[in-house]
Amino acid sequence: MPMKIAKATFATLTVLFLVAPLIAILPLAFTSSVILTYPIPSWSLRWFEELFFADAWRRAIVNSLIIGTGTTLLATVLGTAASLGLRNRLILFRGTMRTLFLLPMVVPAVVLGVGMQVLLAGFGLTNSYLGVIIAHTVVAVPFVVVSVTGALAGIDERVELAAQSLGAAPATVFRRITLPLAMPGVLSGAVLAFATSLDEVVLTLFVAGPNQRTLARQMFSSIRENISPAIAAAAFLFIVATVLIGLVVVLSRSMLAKRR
């Protein structure tokens, strides 16, 4: 009994430690003051109005949605294809190739940013939406690979072999058997890819131009210039969007599980 109480206490303290910064900053999104300070003089939505009506913030939100959507689509397709390929036991150096796919997760962001800037400059893609999407895809693909690989590992290969033995073509097996069973992992990977793109700052600083300023980059620039409660409002939108996307994924996975 004392051990259970100790574990519950430790878990509670850990959760509080993780969410304490959020609890401290999020209420400031609703302050009427022009500075981040407690106590809050009065409650107001003025900083959310600035996010949606100020040109710089509105353009940053639109750019984040454009780049995040493009990154999600590209990373999900490439990551799923890579996971399917690495599933084949006949591929030589399969473990080494999987490690290469995961390298962007551990390579320092500055090093990756410099390399992406040099590479994209050679193709004339710097200061373009396509260049930023490609750069964000590089760091988003590993999350998709990890998620989809885990989902594929839970699929009984005998189900696919049974479909093939009944005359189903490989494309049919993939569309009717493999993909539906792996869909929870694909959805989770897509959410992680979108969240990674939404939160990426360093790569954006290296490869994006003035017209591709994302919300994360706008927040970073605002912190350097002046600390405004608009940053807290933007953080509030970040968290709400992440929670909503997570809920959609959880509901989708539960619906897919019921259908199976």
The other form holds:
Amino acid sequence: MPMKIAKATFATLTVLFLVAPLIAILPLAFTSSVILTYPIPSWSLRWFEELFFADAWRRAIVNSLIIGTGTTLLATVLGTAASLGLRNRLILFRGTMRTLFLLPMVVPAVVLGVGMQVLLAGFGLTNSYLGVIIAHTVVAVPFVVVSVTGALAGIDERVELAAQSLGAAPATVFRRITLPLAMPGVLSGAVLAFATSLDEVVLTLFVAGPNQRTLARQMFSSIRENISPAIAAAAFLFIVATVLIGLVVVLSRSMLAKRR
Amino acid sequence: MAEFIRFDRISKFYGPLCVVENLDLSIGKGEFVSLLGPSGSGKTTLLMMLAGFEQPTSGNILLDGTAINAVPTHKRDMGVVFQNYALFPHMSVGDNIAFPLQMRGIGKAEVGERVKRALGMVQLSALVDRRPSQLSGGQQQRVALARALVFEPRVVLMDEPLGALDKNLREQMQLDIRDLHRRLGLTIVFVTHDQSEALTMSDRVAVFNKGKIEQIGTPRQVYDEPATRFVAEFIGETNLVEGVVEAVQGQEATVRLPSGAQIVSAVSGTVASGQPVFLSIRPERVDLSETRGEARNVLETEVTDSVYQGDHLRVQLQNATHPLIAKLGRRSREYPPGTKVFAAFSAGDCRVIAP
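One more: the block was the form predicted on its own; return the form predicted together with the partner chain.
Up next: the whole complex, starting with the chain shown before.
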């Protein structure tokens, strides 16, 4: 019995440790004070107003959406194509190739950022939306690859062979069989790509110009300039978005499970 | 029967590993041929090459006189039924069956009509809107069958389609498939490792071993006249007894066993005097009696064990030099261990096989 209590206490403490920063920041989103500190004098939505109507914040939100959407599309297409290619048993060094695709997950973002800036400068793409989208795509692709590869691994190859034997050309097999069956994985990969882009700061610092300030980047700079509770409001938006995204992922996973 | 499919000196290598070796086989139109063999004998690989999923390393596959090596799977017009059914999990039963018809650009009304007919044929009309995951194994297999037949393919290929079903259902499906074969005049190539399945269903059975066909013939031929030791042992149960040929007279040979007994037996293939051979004697062809009797071949034996198995009595015998198994009808008397008996069989009920 004491063991059980110890376990429960430990688990509670761990969870608290993990969510403490969230608990600390969330109530401040609704403060009426002009500084980001406790105690909260009274409740207000003024910082959400600031977020949506102050020029800098509004532009940051719009930028985040533009860059997030671009990254999602690019990363999903590339990641899905990569996963499909990695299925082919005839590919040489298949394991190495797969690791290569997952590398951006473990390479320090700072290193990637420096490299990315040098590279994009060479193409004249620094300080452009396309440059930021490309940079974000590099770190988002691994999430798509992991997610789509998982979904593809769950497809019985003989189902595709059966479709072929029933008269479906390879492109038709992909459109009617492979893609629909992998769709939950593609969707959750896309959602993860969007989430990655949304909270990416380091690469953005390196490659984005003042016109491509994303919401995360804006939070980063405003916490140094003026510690306004608008940051807390932005954080609140982030959390809501993340929870929604998480729900989509969970739903698509359970959809996948139900198919089987 | 007109030749329809022909494998012409087909070989298949995976790297240095030879799975099918220089194989010739021809299958007639409307014929039901089983490819029977243990796993790894090359039978499934041969089927996969016929379907176009695999390419032969050398040799030609001809369909109706035309080489089809270069024809991609989706243009071969063959219905394939897999062991695990391979239904499309994201489509309803009706959509699964409609799929090959849609691929052929058939109009909606006709597709609906033919799907209905196909479902009726496999007695699943009520389940048209179900997902495959909501069906039992037997129902799924019937959907797979309907899907492979609905577009009236030139050939139907089946890769151990009944392997995952339980015994009763499997036997029912065997009869159903055989019935469909007869009614629709289908050409069927059926892969199985289950010898009784092959014997039940086929017009001809090709027995595979190590990438080669050991023997091809009607079920009766491969069972009663096994050409090789492998065939004799793989199909049914048999007693294999070593001996030496003493004389050959036409289709019969006299073989001397180590015990000194002389056996007259039918011959598969050619054997010469003085050649060491095996005798294959089917257990159910052996009669036991306590008197020597009139039979041509009689062995003196002693009962070592006797097991009642419901439909037959299985008696283990020991001759001076080798054991022998006899399966007797259930009306037979009991033979307690230690009983001295004479085991008798006719020349036609045993077979000389060159080793």
